[in-house]
Partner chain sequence: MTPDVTRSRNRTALRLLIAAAVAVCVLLSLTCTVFRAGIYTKKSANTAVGDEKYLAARAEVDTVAEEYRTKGFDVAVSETVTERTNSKGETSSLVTFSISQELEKNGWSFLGTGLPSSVILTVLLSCVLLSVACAAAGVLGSMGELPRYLGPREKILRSAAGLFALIALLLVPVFVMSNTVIFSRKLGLYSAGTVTEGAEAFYRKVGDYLFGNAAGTDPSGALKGLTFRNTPAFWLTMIPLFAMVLAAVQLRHGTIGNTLLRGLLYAFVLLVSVVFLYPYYVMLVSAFRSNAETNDMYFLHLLPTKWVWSNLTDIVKRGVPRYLLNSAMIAGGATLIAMLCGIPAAYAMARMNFKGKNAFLGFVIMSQMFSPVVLLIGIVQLMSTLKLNDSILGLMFINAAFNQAFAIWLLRGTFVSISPEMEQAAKIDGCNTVQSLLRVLLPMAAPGIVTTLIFIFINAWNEYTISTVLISTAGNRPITVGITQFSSFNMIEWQYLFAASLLATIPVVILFMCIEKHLVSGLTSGGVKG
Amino acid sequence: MNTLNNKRWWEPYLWLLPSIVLMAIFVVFPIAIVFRLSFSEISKSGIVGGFIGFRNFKEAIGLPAFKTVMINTFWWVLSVVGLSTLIGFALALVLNKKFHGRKIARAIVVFPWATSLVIQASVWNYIIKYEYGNLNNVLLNLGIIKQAVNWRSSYQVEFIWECWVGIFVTIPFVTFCVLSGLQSIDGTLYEAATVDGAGGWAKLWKITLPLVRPSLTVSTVLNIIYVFNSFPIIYTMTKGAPANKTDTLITYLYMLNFYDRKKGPATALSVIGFVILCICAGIYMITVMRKEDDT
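For the form predicted together with the partner chain, what structure does this chain take on its own?
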């Protein structure tokens, strides 16, 4: 490692410069703009007026759909992250075992991760169509159901389907995070536990879980952030209809800004979302930094 050279102290910064410029312009600048807009008066056509304090925030919180949207966001993040973590973990345990066709199985599990969310959502949108959807077609042709089932009978059911697609595309990430954790576990630990007479459950709780916990924490926190930010699934499948009942914060602020032209409250919602993200990011950073210290 190069030691700090007094004469050329600026050299490392020169190496960082392109990266810093890129991120300053395209990441930090938009943040600043959003913050400035959220405290300014904005007309429907987007002309920015003077400073108005927290009026945009008040208006945003006072919107009739605000409460529904926040509750939806909460359930969306909780169900998608929770269930995908659970299923992804179980899947990783299975894929970590040695069996014929493991490579193929792993490759298949990668599929949803590599597919664009808008495509994935379109496919599921077609699958669950009532009149001619593929799920009904397959089940009818297999003789499992006798009549076409309406898979999207109400907006609650539609929201559950959206959550399922969210879970489906999130599972691979969890699985591969946990797999990378599992691969670093020393096999002799299990042998020792077997000698001591530990059963399968005891090994899972006492060895596997504690040792993959770091990977699990990373994947969970990152998933909270990614799922919170997820836009294409809900936008493609329901567009928040009916009346914002299936919207999350992200899709709602998009609709608010680009459809309803309520730019003031929309930027306020952006800032609210940004603050929530920062809190999650802070937690994540502390976890990662602590892990860095450990190793």
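Given the form predicted together with the partner chain, state the structure of the form predicted on its own.
Here you get just the chain by itself.
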């Protein structure tokens, strides 16, 4: 029997081969091409020249808007991932409890995630319009404000609105990731904790958080990747205006490539973004795994 197993050691790899081939074709190969292009001279028409070292990276980092774009990207990812995780976790705790209309509530929560990001951004663009936006109309009818407010009075305010839309559409994903973890927790653990005299906060910190941590890890890592690479919300709401003040790295490199025709620096920025994502995801995963090992 052992001899038969030894002879068929290759069988698991055979079953994995289609996935490995697909990953190589659609993930590894394109990444390798982008890395090669970032070290090559690229004309405005897209013709690839010879090796030029780090010239594209130096040009990209030296662009006037680079610092602003990187700061925007940092706050974009931090605010959207951080706040959506906090709100989504709290919402998951509520939806995990039994109450009348829970199924309807879950359906309502998932709706922003189920619709297109372009549609969501367009709707919010309409809501905060100064002249005929729904937000001003509602607040005026309720008597909360006396005259219409310009909700897009500065690029800082516009960027805050972009972050809010990002949070709004990300909350459902976090909620249902956490909810799946909550529903896998054995209810007898809470019953035993109640018998031992543990209160609500003690149950949350000692039972809920440790057992939901794997679900939170998955949602956080995926959120960092998705939010960092998010394009539709910012492009639909502002297109980075004015003067790239509301751009993030992804929208900026798009404008740099297709509008300014600076394909070399745009490719270098995409590599910079890839490296940043790998570092952030790696640090988070290592930190979480160390905490799990300590427990």
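Residue numbers count along the first chain shown, from 1. Throughout, rigid core stands for the largest set of C-alpha atoms superposing within 1.5 Å between the two forms. From a predicted model like this one, the values you see are computed outputs, not experimental measurements.
Engineer: With both forms fit on the core, has residue 259 moved 2 Å or more by CA between the two forms?
Structural biologist: False for residue 259: its C-alpha shift is below 2 Å.
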